[in-house]
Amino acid sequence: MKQGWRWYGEMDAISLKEIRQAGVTDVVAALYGRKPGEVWPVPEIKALARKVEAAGMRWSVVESVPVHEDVKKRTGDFRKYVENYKKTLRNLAKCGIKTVCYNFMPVLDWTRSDLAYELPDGSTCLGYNEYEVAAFDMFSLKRPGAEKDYPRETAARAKKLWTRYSPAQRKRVEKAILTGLPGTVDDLTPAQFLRELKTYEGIDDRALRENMYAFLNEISPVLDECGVDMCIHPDDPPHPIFGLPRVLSDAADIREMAKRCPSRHVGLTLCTGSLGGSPDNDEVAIFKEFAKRVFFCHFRNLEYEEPGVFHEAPCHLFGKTDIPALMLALLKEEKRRGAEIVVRPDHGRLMEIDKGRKCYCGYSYGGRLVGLAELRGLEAGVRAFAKI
């Protein structure tokens, strides 16, 4: 595998010295200060890969060009943007930069309920519980009908927990929901959430597929022309939340793409954390079945306290997913294709290490440190027993 690691540019915490030091081969990069819908200029691009290159590594992942709003809705302006995308991506490959992860999630690119989840060594990691989304979605945003999408004894259970909440308990919750991270999402307000909403209304998950499909097969001829590979971002989580449509939350949704978008550069991101979100999904058997396509990893693993309720593993490799199973079948793809695969790191620990930085959620130095780590001693062993 090749050793990658995401970096927010000038304005993440973490130093590209500090990232090459870890054992960083490949960067996962983007313009961030380009807002979703906007052209890459190559200028840019080409500056920001001599600084990565700079420092001993390579841009070799996007992650993310952001789709624009209207063009998951199929409106406003959203042939301009479609067009735009295809410069952008143009643009990279003419950078030699033709790896692009992003989503077609409508309005949030991913939700946590706690972002600060303590673990017993005094570490925290992001959490999920159902019951605080559907509490924050019914009490705190009061959504017009939210109380009609959870089954009843969700909704008694998330009452009875918000009326136990004190407010900064409540305000906790808001914020991890609410909270974006650069170059894709803002930070939302509640009313600014609410108006986001809205303008899905009407959108299915059918109607929300048929638009990614149009999109990817408006973009592939220009995927075919450069050689990039798109891959997608698993919905995270893979279930509906806040009234919003799901297109890609397990293979049944991967399966259907592949075949509505039949060019060979229209891909999948191999996302452990986002797909182990759903107990139904096998992430093993996920990558098994759709290896070709798989262009891009983030290893990661997850612990359910009970169905709806998870955080983050302490330990990449141990939890809901079988990592090392999944490493057997990573090393086996890239024997087979002759090429390494970038898998990166996804999320880490916030550690004593990084106390005082302003990292942003998930992607401190530290636990990220730790998991690449993890993830570099697993290969060798699989490497060495299996022969590989």
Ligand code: DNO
Given for the second form:
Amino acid sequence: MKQGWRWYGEMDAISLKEIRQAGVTDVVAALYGRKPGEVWPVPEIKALARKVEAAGMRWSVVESVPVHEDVKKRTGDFRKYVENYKKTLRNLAKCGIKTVCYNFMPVLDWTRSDLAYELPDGSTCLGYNEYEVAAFDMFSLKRPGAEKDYPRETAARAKKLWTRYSPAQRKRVEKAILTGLPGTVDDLTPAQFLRELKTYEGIDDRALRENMYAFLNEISPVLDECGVDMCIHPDDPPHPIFGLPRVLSDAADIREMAKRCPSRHVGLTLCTGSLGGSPDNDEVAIFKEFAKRVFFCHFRNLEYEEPGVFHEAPCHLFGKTDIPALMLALLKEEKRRGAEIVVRPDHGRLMEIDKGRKCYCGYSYGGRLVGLAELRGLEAGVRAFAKI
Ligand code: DNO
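Having seen the form predicted on its own, could you now give me the structure of the form predicted in complex with D-mannose (DNO)?
Entire complex below, previous chain first.
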């Protein structure tokens, strides 16, 4: 396991020095100033890589090169954006960066309804409650036709919940959903959000998938030529929200992508927290089935209150996902391929140690430091006992 860490560049409250002191070897970063669809120029990539190297680490994974919405819809200037994407991949490869994480979620990147869910020890983490999301959709955003997208019981429960919620509680949900979470573009106003959602009318899961396969097959010659591994980040949460189509939520979706996109460089970011957002997913089985196509990992855990309602677990190792079993599978795969995979502790609690710092939601220092240390200890334990 190569110890990875997501760094948001100069805007990040956490410095490269602190990251290095956490034991990290591989930094996960991006050119955050570049908008979706723009070409990333070599000098800018080099400048960021040099900064990371000067701090004693390597920038080895990009998270993310965002895919322009026109490419997802195959409308407007999508051909130009696909060409630009290829140029960016070539430029990254020229600088030795050959692992690229991206997602194919329309409009929003990941979604949470609570950015400060309080755990019993007073630290906070991120939470998701499908009833809050449904209530926001129907009663705050008032998306036309929203009620039709929810089972009757979900809609009824969401309505009750919204009626009971105070203005402050409603605001908390609204803000959590519309805030541009790290990795996303900017914050959205409800009007902008509705406008964006409307542009996906008529694009269902099937259509979005076909657009994704077309995009991946268009860039595949560049992946093959430059040896760049594209690793899609699963849908988060792994089910439809706001009437938007979804493309990569479970094993069947990954299987289909692998079948339709034959390049061996088209693969997966194994994000346990995103896949774990569906009680039906078995993250360890998914890893094992697609091990050859896993190029990057996000390890964290969830605790469920009930189906559809969960928050991040206080420990990265235990909860919805059997991380110890996953670590064993990861180490076996690394041995098979003779190379290590970058794993980053994905998200962490906001603890006292970070009070007063402006950490990105989920990307605290202390919480991830603990997470990484847990993973490191687990790796050592698994190696010793499994003799890997
Ligand atoms: C959330 C992240 C995502 C991820 C993107 C990749 O914490 O895992 O924002 O970076 O979906 O494109």
